[in-house]
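Taking the form predicted alone, here's one chain by itself in structure tokens.
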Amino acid sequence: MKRLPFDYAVRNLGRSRLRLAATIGGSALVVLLVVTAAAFVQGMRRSLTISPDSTNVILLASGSEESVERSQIGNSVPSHAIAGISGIREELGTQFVSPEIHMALVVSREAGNPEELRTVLRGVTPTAYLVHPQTEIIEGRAPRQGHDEIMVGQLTHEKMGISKSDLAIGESLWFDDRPWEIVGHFRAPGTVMDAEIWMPLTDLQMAANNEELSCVILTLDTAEFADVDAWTKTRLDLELVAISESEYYASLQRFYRPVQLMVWVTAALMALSGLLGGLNTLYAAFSARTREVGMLQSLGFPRRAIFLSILQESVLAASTGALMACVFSWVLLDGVAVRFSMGVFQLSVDSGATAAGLVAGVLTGIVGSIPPALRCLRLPIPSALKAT
């Protein structure tokens, strides 16, 4: 087949600045649409994701497997586990077993502020930092017990909405009608931790006037899942539930998968309008190019080799939009905070979402070409010839 030289194309992109733009702009907007569905959907799941080698289970109230805020036990229930669970990690004398209190509040950042700022704060022990190895305390200290202190997450002030430095070191939070001061900062990448306020235990107890607890996590040594389960549904007394927790946060993903779907949805809804505002642009390009169709296929070019010509000049323009739409989402939405009821997540481009964009612009410029080209070369050579 006699083919129209690769460079023939290239000089055609540059014939009509505007078509150009238009074409390359169209691109960009679907791709960048796609990028962000995919970093969206790629930072909430790296979020509500625990590492499948995580040896940690928890144990929750019976009926409330979905939601630890809602779980209530008893404030004996670590001493119980540790008594009759053989296998619980220990070191240095100290097992890896942390009561927790897990609880969504309001504060504001002065006295008598009527503004309310949600956050969820989170009461631990020692040991909270053992079965929690991915929290880093990274500025400041941990909170002393009975002096009204808190720490924050590196991201707690996105989910409550305020500036960074409103939650800077000596700052305080105020709830249960007094201030906490802040005495430190921590993150735990890739997790809802990441945007949690820590306080001791006993301190939060006193201020939520609740004696009980949310859950108790154990990281097992020796012991396994199984274990954990046959000693909760033993002790029929302390009403548990064991859930190892990876699959805790399996089932929220799973929850929280209908919006990850509407997300994709509205996305391709968009990419969609804007696909077909390119082919409004090609069209437009191409019909005013029906005499060189029928130029180029009067000197002996076949219709292939045209069509050919035509796909690699919409591929082109469509690749260029899609390069720059994925060096501005890395630049501009990699790590943008997105606020959700669990917390904060950050949006991932990473190397799948960028795929995904490539692969969306490549798509673009081959499902736009099609049809102008299809109109152009139906035309027969003496028809095409005299169109104006």
Second form
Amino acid sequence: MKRLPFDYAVRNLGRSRLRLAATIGGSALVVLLVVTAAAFVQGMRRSLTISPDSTNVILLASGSEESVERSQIGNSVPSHAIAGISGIREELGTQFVSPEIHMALVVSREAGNPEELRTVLRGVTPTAYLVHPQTEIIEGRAPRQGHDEIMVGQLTHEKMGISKSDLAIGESLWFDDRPWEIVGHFRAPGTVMDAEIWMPLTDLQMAANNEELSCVILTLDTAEFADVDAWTKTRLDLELVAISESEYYASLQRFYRPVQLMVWVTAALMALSGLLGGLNTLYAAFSARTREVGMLQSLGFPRRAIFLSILQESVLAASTGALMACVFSWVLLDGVAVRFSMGVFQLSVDSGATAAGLVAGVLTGIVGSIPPALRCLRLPIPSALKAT
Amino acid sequence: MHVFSRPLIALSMFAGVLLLGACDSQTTTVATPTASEQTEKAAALPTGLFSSEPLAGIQTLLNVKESASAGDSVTFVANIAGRAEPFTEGRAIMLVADLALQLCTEDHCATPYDACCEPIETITEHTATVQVIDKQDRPLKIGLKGQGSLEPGAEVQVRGTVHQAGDGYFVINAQTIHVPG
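Now that we've seen the form predicted alone, could you pull up the form predicted in complex with the partner chain?
So here's everything in the complex, that chain up top.
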């Protein structure tokens, strides 16, 4: 088959800078929407995913499997668990058993300030750092018990909708009618803990006037999940259920799946409108070149060769737009914090999102070029040559 | 025009490289069970655990809980109920509830046997644990769900020995189980 040189397609792009800009812009818009949707879904998924190597098991109140915050279990559960379950991980005589309270509270920056800053507080003991190894104190220190001290996550300010400086070390947050001094910053990347406030367990119990726990998290060593589940079923008096940490977060992911689906559908609809806009531009671009197509055919170039050249032209422009959109999203979108009911997650423009965007860009170029190319090539040569 | 085309060609080639680079090279390996895991999975329930004949001398579970203490032989009837998942996967343990415990009859309830309409204290009061143990007094490493028609919500007759009876918990080592047809 006699082919048109690749340069021909490339040079054609420069015939109208405005149309080229519109084609690139349309493609960039489609790709940007796809990358944003993928980054949103991926970011949310990451924040609700725990390492597949996690051997943590959560003990919750029976009937509260779907929400740790709703769960209330007895203060004695940790000691019963240590005594009743053999094979819990242990280091230097300390069992990896973390009693915790998870509580959504309204706090303020000053006394009497009517502002309502919603946040999630977690009351912990030092063993929390053992069962949550992804947690790292990056500034300051851990809060001391009985000193009205707290420690904030690196994304807590995003969750509360305030500036980062408001939660600097030395600042205070008010709840339970008194100030709580911020003495440390921590991070737990890619988890919901990143947007929480941590404080000593007993301090939170006293502040909330609640002697019970929300859950106990334990790390298994030689024990299996079935051993813990069996133990909860023999200690019916404790009214517990055991759920593996990975399963708990998987259930949260299932809960948020409709939101992720809605994001994809919205992005698809908006991308479709961008695609139609690009299609319109290409229609206009190729309609004006009907005579040129007729001329190429009369010079002996088969329709397939001309179609291929048009395809190259369109894919080249769309790929350029896709590339620009990917760079734009890397620079401006990656890491952007998004608030949701569980806390905060960061948009994640990773390799998957970039690949999805680039594929969408190439597809836009292919799909966008087919209808106008077919329209140009449909005409017989004499009619095409006479076209105005 | 040639000057204009070169950056575009370079950009498109870069896009191609990115596309290839974006593909994840991670491979997934499928873990094969070890010999010890296979041996554990082969753990079997004792022959004669399931009886096709109804058991004699049946009491209600509540009666048994009130009167029996550790070591006593008991025979009772109950429903497999008390939790959304009354069985433990991989262990011969299940929860049973006295027939008097009102199971959730709401139309939308997918797991009526968890008795979610009742207060947790009532559920605890009406439930007990049935286990099948090995020679070391540990539950066998085999799930009971699906064995001998044992399913959540099913009525069962159990004969066994009280293993533990405490304040709020009651564990029976089952020797015979009958599931009425």
